[in-house]
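In the block that follows, a single chain appears as structure tokens, in the form predicted alone.
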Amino acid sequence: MAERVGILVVSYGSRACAVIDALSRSGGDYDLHFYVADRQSNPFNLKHADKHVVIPDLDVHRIRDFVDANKDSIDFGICCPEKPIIEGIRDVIERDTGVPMICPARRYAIEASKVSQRLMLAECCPEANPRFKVFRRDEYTTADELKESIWAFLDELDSGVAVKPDRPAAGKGVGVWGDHFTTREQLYEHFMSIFGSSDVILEEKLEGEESSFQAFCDGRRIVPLPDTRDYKRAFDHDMGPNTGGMGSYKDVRDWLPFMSERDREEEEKIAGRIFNALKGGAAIKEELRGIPLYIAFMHTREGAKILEINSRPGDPEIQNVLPVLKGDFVDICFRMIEGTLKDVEFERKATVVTYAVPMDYGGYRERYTGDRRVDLSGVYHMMTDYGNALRVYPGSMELRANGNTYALGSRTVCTVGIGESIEEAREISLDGIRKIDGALWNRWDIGASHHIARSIARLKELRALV
């Protein structure tokens, strides 16, 4: 008889659907029951949940109350979005209910401060740190003094910097010289739009190709997941503002086409040093279990540099990985909790994630006042033809009382294509996107061969200059 397992999933967006989907594919040893604390009435989560509660602000104490009311039926929980992790969801739920959580504890929510990240990296991995300068709000008494300090740092780097808020902004608060502004006055305007509510860090603009590195952790060790490539900019050809991510791809191998195996080994070595620094010499640091290291690397002529580090699954990057996970994800979760995780295997398949988003997302339209109803029946019907090669994960979408589903303000739904090559996976993902009925738009070049060829040529050219 199958063992009953109850699982809490704290959800915002498509990555939670990918987690539930991966858990649902576990073998016949488990009779699974999901308890979902959700930001909205996500139709995928509603379909799979035994109990579902909507908590629009994902307040940690309201989630705790939901868990407490069901704690005798829940074996463990997984938190997907960053906000509750930063606010201490693991600390609160484990202390008040005894339910173990798969996510880092509050003090290891490393994405809570970009400044703290840079200072830590300066100690453990200085070679992976770009040059940077911190501007704290309480250190400047006049605007002239602040501006003079900014200009002095810009002189050091010939204005080639990225402007970042200290606190998380879902990838949307970052401005980069040459991409988002081309004059110092434009840069200063962006700087001041952040400085009113957060300390600001200026970082050396890095030239190279980006990869996303994620790792499961049981407190004793980190187990790396395959690399992925995220597309942050809103429009094709990497134009437009930064978004939460318009899509991503994963190659058949654990590293990306523009990388070498040596690049991958360098990533793992740097991640290991960061993990050891976080552990502080302890044999086991249970507060780190989950995905404590989701690192955005930039591969430059000098080697791998770190753009930022997060302490939760990537969105869209985790959607590339979980559909090709081999083995039983429930078992993997139990091993993370027990501290016995040693390795994780993946199918040798490529995956491409493409997001469809609302008309007014990313500045595609300034306003959209039309119908926001979205019908996924066409793409669900297509899944019967593609089988396991196509996944559909609703994100910022809700099911309403009239039985219809509607797009909300952020990324609406993603399709995941799985294939023997990136190009095959891309075509499957786009086939799915075309079958979605609704006023949505998407990038068409996620994982495109010309984009990958450009990345390969660009990194080769950079490294030829060494």
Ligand code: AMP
The other form holds:
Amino acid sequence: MAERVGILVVSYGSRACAVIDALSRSGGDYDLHFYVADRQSNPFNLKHADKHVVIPDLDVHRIRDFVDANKDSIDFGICCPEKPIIEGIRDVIERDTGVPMICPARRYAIEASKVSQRLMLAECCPEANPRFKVFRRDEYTTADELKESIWAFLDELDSGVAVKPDRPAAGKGVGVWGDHFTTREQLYEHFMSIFGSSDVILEEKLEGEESSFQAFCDGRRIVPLPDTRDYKRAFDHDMGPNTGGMGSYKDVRDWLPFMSERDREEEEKIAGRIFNALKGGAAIKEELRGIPLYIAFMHTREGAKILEINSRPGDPEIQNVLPVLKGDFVDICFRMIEGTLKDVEFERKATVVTYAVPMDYGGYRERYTGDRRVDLSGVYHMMTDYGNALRVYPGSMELRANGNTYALGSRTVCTVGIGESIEEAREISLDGIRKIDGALWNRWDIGASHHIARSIARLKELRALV
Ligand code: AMP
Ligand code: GLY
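Same protein, different state: after the form predicted alone, show the form predicted in complex with the ligand.
The next block holds the full complex; its first chain is the one shown before.
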């Protein structure tokens, strides 16, 4: 008889649907039951959950209460979003209920401070750090003094900097010279809009091509997942403001078309050094369980540099990876908890994730006051034609009492195409997007061959300059 396994999933958006979907594909040795703590009534989660609770702010103590009430039926939990990890969900749930959690402990929520992250990297892999300067709010008494200090750093770097809040802002508080501002006064304005509520870090603007690196971890070792490329900017051709990520692609291999195998090895080496630094000489550091290292790399003329590190799966990047996981994800989860994680295999397939988002997301329209109803029945119908090659994961949308689903404010729903090539995967993903009925928009160039060709040419050109 199949073994009963109860799993808590803490959900913010489509990423959790990809997790539930991957667990559900488990080999049949398990009789799975999901307990979902959700930001809203996500229709996918509602369909799969035995028990579902809406906790709009994902407050750690309310999630703990939900687990406590069901603790005899839950074998382990997975936390996808960063906010509860930063607030110590792992520590609180394990201490109060005894249910093991797959995510790092509060102490290892590395994204809690970009400043601490840079200081840590300066110790363990300085060559992967851009030049940077920290501006602490308690260190400046006058505006002149602050401005002088900013200007001095801008002189050093010929103004080529990125301005970042110390505290997480879902990639949206970041401003980059040449992209978001072209004069020092504009940069100063952006700086001051953050400095009111957070310390600020200025860092050298990196030129190159981005990749997202993720790894599973059981505390003893990290097991790298294939690289993906996220599309942060709102509009086609990488125009417009930064968003949470409009889509992403994964190639057939573990690295991206503009990278070489050596670039991938360099990423793995850097990740290994950071992991060892975090472990601090211990053979096992259980607090690092989950995906403690999601590293956003910039591949530059001088090799791989780090843009930022998170301690949770990327959204949309994990949606590229989990659908092509070969091993049994439930077993992998048990191994992460036991400290017996082994290498993980993936199908040699390309995947493309495209997000459909509301009209007023990313400044596409200034205002949208029309109907927000979204009907996924067409795309679900299409899934039966495509079999496993198309996945649909609702994100920021909710099922209401009238039985219809509606878009909320953030990324609404993503489609994942799986194919023999990136181009094929992209076609499938976009076919799915076209079948979604609702006032939504999307980027059309996620994984497009012209976009990839540009990445290849740009990196080649940069490296020819060495
Ligand atoms: P972050 O939240 O730090 O990942 O930043 C969001 C986005 O801003 C990144 O994906 C990059 O596109 C861009 N960015 C961040 N830091 C830098 C940097 N030092 N140089 C150039 N672009 C950057
Ligand atoms: N897609 C960027 C992130 O998950 O941080």
